[in-house]
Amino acid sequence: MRSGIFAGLLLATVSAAAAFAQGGPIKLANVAELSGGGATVGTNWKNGIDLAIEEINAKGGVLGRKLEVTHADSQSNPGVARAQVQKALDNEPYVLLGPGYSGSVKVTSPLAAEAGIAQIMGGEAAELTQGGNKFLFRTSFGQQSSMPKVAKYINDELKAKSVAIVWVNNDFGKGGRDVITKEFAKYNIKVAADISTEAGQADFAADVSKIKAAAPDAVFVYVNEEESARMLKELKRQAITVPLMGETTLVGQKVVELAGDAANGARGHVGLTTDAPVDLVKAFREKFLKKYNYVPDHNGLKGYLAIYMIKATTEKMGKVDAKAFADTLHGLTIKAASEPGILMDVTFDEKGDIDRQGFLVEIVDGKQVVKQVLPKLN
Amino acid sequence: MSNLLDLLVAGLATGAIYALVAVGFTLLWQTSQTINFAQGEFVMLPAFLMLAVMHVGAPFWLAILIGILLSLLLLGLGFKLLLVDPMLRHGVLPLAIATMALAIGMKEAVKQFFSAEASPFPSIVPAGDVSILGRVVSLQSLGVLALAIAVVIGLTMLLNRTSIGHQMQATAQNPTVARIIGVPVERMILMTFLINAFLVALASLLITPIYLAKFSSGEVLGQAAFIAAIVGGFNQVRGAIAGGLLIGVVDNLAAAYVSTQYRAAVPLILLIVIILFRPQGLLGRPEERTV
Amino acid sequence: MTATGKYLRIGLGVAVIAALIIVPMNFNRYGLYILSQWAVMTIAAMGLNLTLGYAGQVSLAQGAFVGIGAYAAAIMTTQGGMPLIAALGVAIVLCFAIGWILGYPALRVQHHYLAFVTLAFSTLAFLVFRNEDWLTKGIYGISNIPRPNVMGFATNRPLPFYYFCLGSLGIVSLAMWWLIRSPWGRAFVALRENPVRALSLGIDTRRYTLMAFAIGSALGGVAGTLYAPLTQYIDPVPFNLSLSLDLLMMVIVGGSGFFFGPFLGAMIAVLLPEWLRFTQGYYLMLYAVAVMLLLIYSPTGILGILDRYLTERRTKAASALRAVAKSRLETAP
């Protein structure tokens, strides 16, 4: 019995040696939720991934070589992914895809830094860039970058003067509100009340009727797509007529299509979005939807760019060149007209965060409406 | 004070929808020492049946009625016959193990073949709020406790007024003695099966169109109906149901007057302190057998 | 037990340890870091092997004390500097008082009401862990947690870290087999076979029971102290209910009361998902199946197999002779 699994694990080391031989695909190597609390962002994150791969080997792959990824699932545990991504990086993948939660992308990126291997996550937290690691990109703004233009538009367009936050008690949400309680306090914003909610919560009704009693000038609510909808509906059936602000997770189509009528007049910062007026975001949507049957949420986006950000910047290199590959993606801008599978116009500046076009968006009529484009910055 | 009364209506429909899953897991303990750790991806799959089976083309009411079906067929009996008959002679912990076992299968199982994605699932109650007292109350959440109550009198009802309810106390009391006295036991044990499996499927049915239609939304019931089980008495249906309102209005409290992020702390110091003082639960009667 | 078959065992014995220190020599690093976690998820089933197996108390709070041991480990080395021998003192006193206490209360009414105190017990860490900003950092975690120096050794690298996980699994083994020899160990299976007669034998059955339970617990913050360095970053997500539930599910399936049980029952539950990750989307699923099917096979778990092979040989032989007996009485003239 033990020595079977002795010489299982021992297949799986020499296997492991047998990578990279030059001509044969490139090799990447995605570690994600994929069960456990994080399953749905994982899962939207891989189905990105794999659409884009598909369609790029369909064109012949990346400098005439196919892509080729494994998948692992870290269980939406920081133990577990260490040990994925020890499993992947012990087969010297070209770069490494993952993990989507902050916690676990904290626990990885060392290990990544240490062998040299790029590492393309879809973490938000403020502080994952900030540690001065030359091996990590993200996909999408950090808070650090998201966070202020809401706080503006709720101080310039809003005039706000008191503020409720709902959050979501975990990585995401925390970190959202501990960057946006920072932003507040710049512009003399008070803080009416501050509301942390579960994961998986149903109901909200305690949590509304704190808003109601702390009588705010605007509500941010900072949650999950589908406690997103069951709050808007919440406020509604309290009768809460202050202006709802968010992000990608309040306005997204999902909550409308959840919430309905409810969703009316919630607004917010969007930084990806399939709902973004940009012909080629449409266009990913549809192929999105032909071939997983469901609208994806901004993290099937991230696993799809992070896949194009790898094949601009192997083309950019001329070579695959895993050792010269963070370098080359830092400061890069990548145009959409020249790769139409990146979608938008990016650039990464040196500490890997994301430099885009955002939106701000309201929810008129269950339709989204821009009402503010946000240009790139350089 | 206004306040105070939206707390408590919001408060119990919450409560109802836990005391709807708690009833089947007091069912289960009666009749057969199961404790169903499964309780919670039980009431999740029911919808996903009927999804699927509209996803195939049928109306609505066919797939519920295929859905409950399914149910009994899955959730009562298949449970009873595959994993609960060769284990129940072992005692009460590799049981409830397996149970454990089986959730994570369901809900790997959902998550694969279905999505991991939350869906929508149709309300049989139509969508809308009511005004009561000035209270705007939601007529989903008044459904829910509409079937919680109706539950507690028919399940009454059928085990005080009915030989089969007879039958079935004497087996849950006793199943030795029932035997002797000519009571069949085994019949009875699966009656249990398949009653619970009837009411997880109307619970899916009608906390679905809240709660949504995904792989992990068992989690969080599961465990707060657990809870309510062992504060109102694990071994009283009208234990299950009081245990299930005042986890849910007590859990709206401590969010509104203690703090939202120990919200979830209360109930379970509530259920300390009951045990400390109150061991059998709230209406429980105190067990002879000891487990 | 025949004079060989001591022989046998102890040969068994020293070949599996033989094979443990050499052959992951050459493992690469996630196979090294899947075998430290064994080895520190074994030490976690023993202690609920001694609660559950030999006093007969289901404790669902094993992972929330796995917590607690993590988060002092934690605390203590990055924050005030100290070393992980501190550390691991600290936890193992903080979770045999709070077990004691946990504990006190539950006994002193019914059997199963300890299950239910801990299930509460395991969510309020939890909750703690996440909410008290200022000492745990909340659902940020705790990263860089170093790995310790064992006798002027590094342990930074892999291998010498499991054979640290390794060395203090030997520990924890030779103190639990002392301690089951010991007239406390036949005082607790005593427990868990007759309380009554335990009782009526002078045995006072609550203190036994509490003592066993807060060992188990201690030893729940043993394994923590070495969870911390092992993944070296912490987050309260993993000491959530449910892996209490799964330290659980290994000693029932390994073989609950079984000296070796938590052995194989860690090795299930840590090894069998990463072999079947082959399986992609499904791996998961047939772990799920493989532990129902396991537990319809032998309810008693896999040394409950060979425990009823054993009894089963035993009867065999026994059978076996008495037939050759007859046999020879009736051909006897």
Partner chain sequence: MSNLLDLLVAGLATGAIYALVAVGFTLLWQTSQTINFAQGEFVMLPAFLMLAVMHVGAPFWLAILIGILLSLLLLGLGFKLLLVDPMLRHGVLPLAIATMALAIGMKEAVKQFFSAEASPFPSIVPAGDVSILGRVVSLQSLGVLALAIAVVIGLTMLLNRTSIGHQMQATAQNPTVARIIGVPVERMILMTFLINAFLVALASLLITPIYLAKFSSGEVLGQAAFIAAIVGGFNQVRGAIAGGLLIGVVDNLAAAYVSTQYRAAVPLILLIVIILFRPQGLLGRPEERTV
Contents of the next structure:
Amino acid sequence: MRSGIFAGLLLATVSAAAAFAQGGPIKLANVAELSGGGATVGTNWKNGIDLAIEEINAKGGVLGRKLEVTHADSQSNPGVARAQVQKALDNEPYVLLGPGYSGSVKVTSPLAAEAGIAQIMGGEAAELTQGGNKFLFRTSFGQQSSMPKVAKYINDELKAKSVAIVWVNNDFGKGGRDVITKEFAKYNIKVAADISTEAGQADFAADVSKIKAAAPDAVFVYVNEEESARMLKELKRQAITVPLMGETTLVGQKVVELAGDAANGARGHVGLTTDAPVDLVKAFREKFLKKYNYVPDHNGLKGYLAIYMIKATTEKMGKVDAKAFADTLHGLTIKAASEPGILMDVTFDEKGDIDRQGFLVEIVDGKQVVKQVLPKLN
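Switch from the form predicted in complex with the partner chain, shown above, to the form predicted on its own and output its structure.
Here we give the lone chain, stripped of any partners or molecules.
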């Protein structure tokens, strides 16, 4: 009898534990650049994640379960990012978030793929989603999507016949430089100067002197946010007056804050901007500003959207299933009408690349002004 009672109690305990596990929190892991050269990127990303989780949990969570996230600092170093991702995966998260730097994504994505865990990241290097990794997903356009639009604008709108390219010597910069160079060739736009810079570089006087000597019709700047601000200041100091064109990292909110009036006139293609003429994006901006007391850049938007990607995909499955998550997200279209947290209608293809509206912006009096709204590609 005692054995029977004990066995019954044990079974009840095991059943209770199983039930708890079934209804416990959905655990996510974030590895981001919270210190080092990418601290602006990682902090915005983290804050966007936390804001979305707070909102979702306040409304009952996902399928009745709360979301729970752990944050780890990559220190903006690929080696540290790899070690932190391995630790995160040891705890078997439902989805891995981050990193933001393409170089860090490059060395961490094989770990997540081997574990069969979906990784939603912020990197934009073209190569990241071209290698057949079925577990890797973007929160923004890859370079293969954005650079053709930039080159077309420089050709059609700026009428430039020659361009100076300034790029940062890392995976992000190399990828962008390679893609934009090929696009310029299609329009017979001459690369008058091809200038490599370093991550964290503080002095751009010599680089701008090279631009001045090359006398291009336009300058394409593709470096990280803080370096973009320093470059813009030096371009103004040396009185470079030709059009300045870039991508999100040239015209982001943080760049505008750091560069001051030197940012005025800079133009860029952005996949995400809190100045977008979209009501849901405007509402996000106000919520973020109220919580963190600063205006977010595109990285804040990307972190926020990553969580709503998880919510929409999980609800589409009707269950929390880490192994089925990636298969479900491939080919999925999430509409803002049914999931407002996604902000704009979005589709994910079989490579994990993203398709949605994009924007061409110009910095005017210290603010992003949207000049053109570009529709989804497909």
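Heads up, when I say rigid core I mean the largest set of C-alphas that superpose within 1.5 Å between the two forms. All values derive from a computational prediction rather than experimental measurement. Positions refer to the first chain, counted from 1.
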After the core is matched up, is the C-alpha of Ile354 off by 2 Å or more between these two forms?
no
Superposing on the rigid core, do we see a C-alpha displacement of 2 Å or more at Ala193 between these two forms?
yes
